[in-house]
Structures are given as structure tokens and as C-alpha cells.
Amino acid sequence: MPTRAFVSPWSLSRWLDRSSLLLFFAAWELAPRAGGLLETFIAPPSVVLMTLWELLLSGELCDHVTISLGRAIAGFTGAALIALPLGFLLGGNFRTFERIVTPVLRFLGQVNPFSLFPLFIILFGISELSKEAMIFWVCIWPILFNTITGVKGIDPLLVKSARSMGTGVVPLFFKVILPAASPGIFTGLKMGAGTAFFMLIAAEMIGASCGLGWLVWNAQINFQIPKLFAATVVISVLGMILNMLLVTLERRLLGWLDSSPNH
């Protein structure tokens, strides 16, 4: 097309291509200063980013994204030492057991975690336990479903080939069946960091008297507009670094895959 040659430089165009955000926060800076309404609830980025510097000084925000993130940290790690090796035993030795077991696997999977989260309560209190416990439970489906799968796919011929030169059942594990099933393992991992974090928050909102989830929640209960806006951006820049910081391990670790677009 003619319009082809008329391409703005590099540079330029990068600023054009971040311009909707350019121009979306400056909405939001001048909206509340319409007044009325709009001044009462929204609060401006400036007000926000002043919110947020305080309480970084005060050190309320260190505490509460230390907590979150611990409890992210507990549940995650628990779920990825059970359903890692278990992903493996079930998706390379034992396929009679895991075509028996799978169906109430599946079930459990799909059991919504917002509805066991009273259990937990219940049971573990109003502790880090019941919140780890419900992190844990969001994660160990995705890393189990995925490593199954991932282990089931691998191509026989890889270890068919791997074992006529004589390798052994360590090496072979670690050679072979570690590397060709860590593509699935990967998107496990990934889906079940993703939705940890996401789930957090709601738990926190729900049952917790600490952590960012309960920050944002209580900032709303007591009409603190910039600190629940200021809690709210730092959720999302935080899910947003999560995102980015996987994409790139994803990419560290696994660019010798086809780059599709679609994973």
C-alpha cells in the first residue's frame, strides 16, 4: 500500500504506540478535577502515587506485599513438590491408575475455590494456613494436569532411541523425560502462579487481616479513596511484573521450542 512508505521513524512510533496510555492516565489525572462525583471517588495519579510513597515510608505497603507474597510463595511451592512428582508417576507408570483416577481428579479440580475457602477456615482458622491452603488448592490442578499431560506426550521414539544407547534409568529421566515434558510442566507452573496470585487477593478480601487483598478491602470499608486506588495499582503492577517475569523464564528456558504465539 502507498501509505506503507510514510512510516513515522522508530522512535516517534514507539511514543504513538503508547500513546492510548499516555492519554488514558492523563484522563484520569483531570477527571476528578471536574469536581463533583467524579472528585469524590476516583482519586488522580498524583494523589495516588503521593499515597503510595507514604506508605512505602511508613512501611505498611513492605509489610503487607511481604505478606501476599509469602503466602503466594507457600501455597505455590507446596503444590508444585506434590504434583510435580506425582504428575510423573501418574502421567509415566502408573496409566491403568491414572485413567481410574483422572475422572475425580477432574472433578476436584473443577471444585471453585471461593467455596472451600469457609472450609479451610473451618478446619485451619483464620490463620496463614487457611490461606496457604487455599493457594495450594488453585495450584496443584494446573501443575497436575499439565505434567500428565506433558509426560504422556512425550514421543516413544525419544526414549526408544535414548535407550539403544544404553542409557540408564537416571540419565534417561533427566535427559530425556525431564526436558521433553517440561514444556507442559512450564505451562503448569505458569497457570498455576498466574491464578495463585489472583486468588490471593480474593482470599485476602474475604478472610485475612493483613496482606494486600485486606489493604485494598479495608481501604474501602473505611471510604480511603487514594489508598484503596493506591492498593489497587500495586496489585496490578504486581500480577503485571508476575506475568512479564514468567514470559521471560518461559522464554530463558524453553526458546528452543517453536516461538508460537498461542502459548
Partner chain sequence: MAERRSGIDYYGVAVLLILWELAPRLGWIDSQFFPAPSAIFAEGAKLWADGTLVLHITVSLKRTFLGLLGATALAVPLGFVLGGWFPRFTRFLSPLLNLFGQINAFSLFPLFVLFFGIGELAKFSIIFWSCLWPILFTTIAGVQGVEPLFIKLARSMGGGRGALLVKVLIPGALPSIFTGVRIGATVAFLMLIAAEMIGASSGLGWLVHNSSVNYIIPRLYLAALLIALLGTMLNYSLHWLENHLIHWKTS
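Residue numbers count along the first chain shown, from 1. Since we're looking at a predicted model, the values are computed, not measured. Take the two forms, superpose them, and find the largest set of C-alpha atoms that agree within 1.5 Å; that set is the rigid core. Compared with the form predicted on its own:
Core-aligned CA deviation for C62 between the two forms: less than 2 Å. In this overlay on the rigid core, A27 has a C-alpha that sits 2 Å or more away from its partner position between the two forms.
Having seen the form predicted together with its partner chain, can you show the form predicted on its own?
Just this one chain is shown here; partners and other molecules are left out.
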């Protein structure tokens, strides 16, 4: 009897993923070459790659990437350094302090960051600090609120059991509270990292003379469509790499969750 080849659902899923990407890039390459408005306003991938190569050889791309990453990392790191301790404080046993402060923080978290652009420029000018402050503002809220949620979601029985065995305050925090709250913390960090790149581009379009956001704005003003698409691709790739790094770090640090009885 002839045997029938078996294709696993996993292999089929991977094939579909790859084929959808290939079809997307093929359509992207062919559509602008059909002429008309698409040819005017959309650069095909081959032209974008050539533009990226030229920017890389000239050193312009590395300069813009370095400057943008520095701004994003500075704003994101500052937000994490403030949001994480405050999140543990508000999510802990300070209920009165939490009831007073949380409504104010919730209100501030809903303020549209774009409406604060003029305020940041007035306070800090068009210096690096104003751009980093904008990134700091949008990053702090997802990190803070997810940390609070993670701390509040800790099983009280874990804390009581540790205390009953005579665990001190510092060991209790590092061995029980921090590991239990880590999934929520990493969720906030990933959201904050994505938001940092989103705000970075907007911040660099205002009062900047370098950076990927400025490169996008300058290409738009001068109608340099290939350069516009090249900068957009670089921004997307950097965002994906940063998210992958955080996901990898989360898996390494929280690998024990996969083997726990509740997961």
C-alpha cells in the first residue's frame, strides 16, 4: 500500500508564514513598476535596499541610528528607573498612599503626549533633553501601571508562607515578590520599548537636525521617496530587534514559569 506523506500543522504554518512574506514583497516590488501614482509615491524593495546600502557606505545611516538609539535608550531607561520602584510602592501595602496618588497618575497617563510637545520645548528648548523627556513621558506609564498590576497579582499565600519560614524583608523581595511580579514588569517594559520608538520619531521631527525621525522628515520635505522608505524600514527593524531582545531576556529569566504547575 502506498504511504501518504504526512505534513505536520507546524510545518504548514511555517510555510504559510514564509509564503505570505514572499507574496507581500513580490507585490511591493511589482506594484510601483506598474506605473501611475504607485510609481511616484512608493519605492520598491530593490530600490530601498540600494538606498540603504548607499546610506550605509556613506556613514550617514550609522550616525542617525546611533543618535536615535541613544535618545530612545536614555528616555526608556529613565522611565524604568522611576516607574519600577514607584510601581512596587503603589502595588504594595501602602494603601492610603496608593488611593491618593493613583487617580492623579491615571489622569496624567491619559494626557496626549503630542499636546505636551510645546511644553517640553518651552521647558528644555530644542536640546537633547527635550527629546529624551518626551520619550520618558510616554514610556513611564505602561511600565508603571503594569508593574502595579504585577505586584497586586502576587498570591498572598506565597508571601505569608515565606514570612512564616522567617524570610527577611530583602530576601522576601528578591526571592518571592520580584519573581512573581516579573511577568507584569516585562509586559510593561515591552510596551514601553515600543512606545519609545513611536515617540522618538515624532520628537525628532521637531527641532532636530539628525536622527531617524529627522531623516524621515527631511526625505518627505525634499520628496526623496526611496530615502523615506529606507528610514522607515530601519525604524521598523530596530523596533523588532528591541522587542526580540526583551522577549529573549524574559524567556531566560522567567523560564521557570513554563514548568510551574499553574502554566
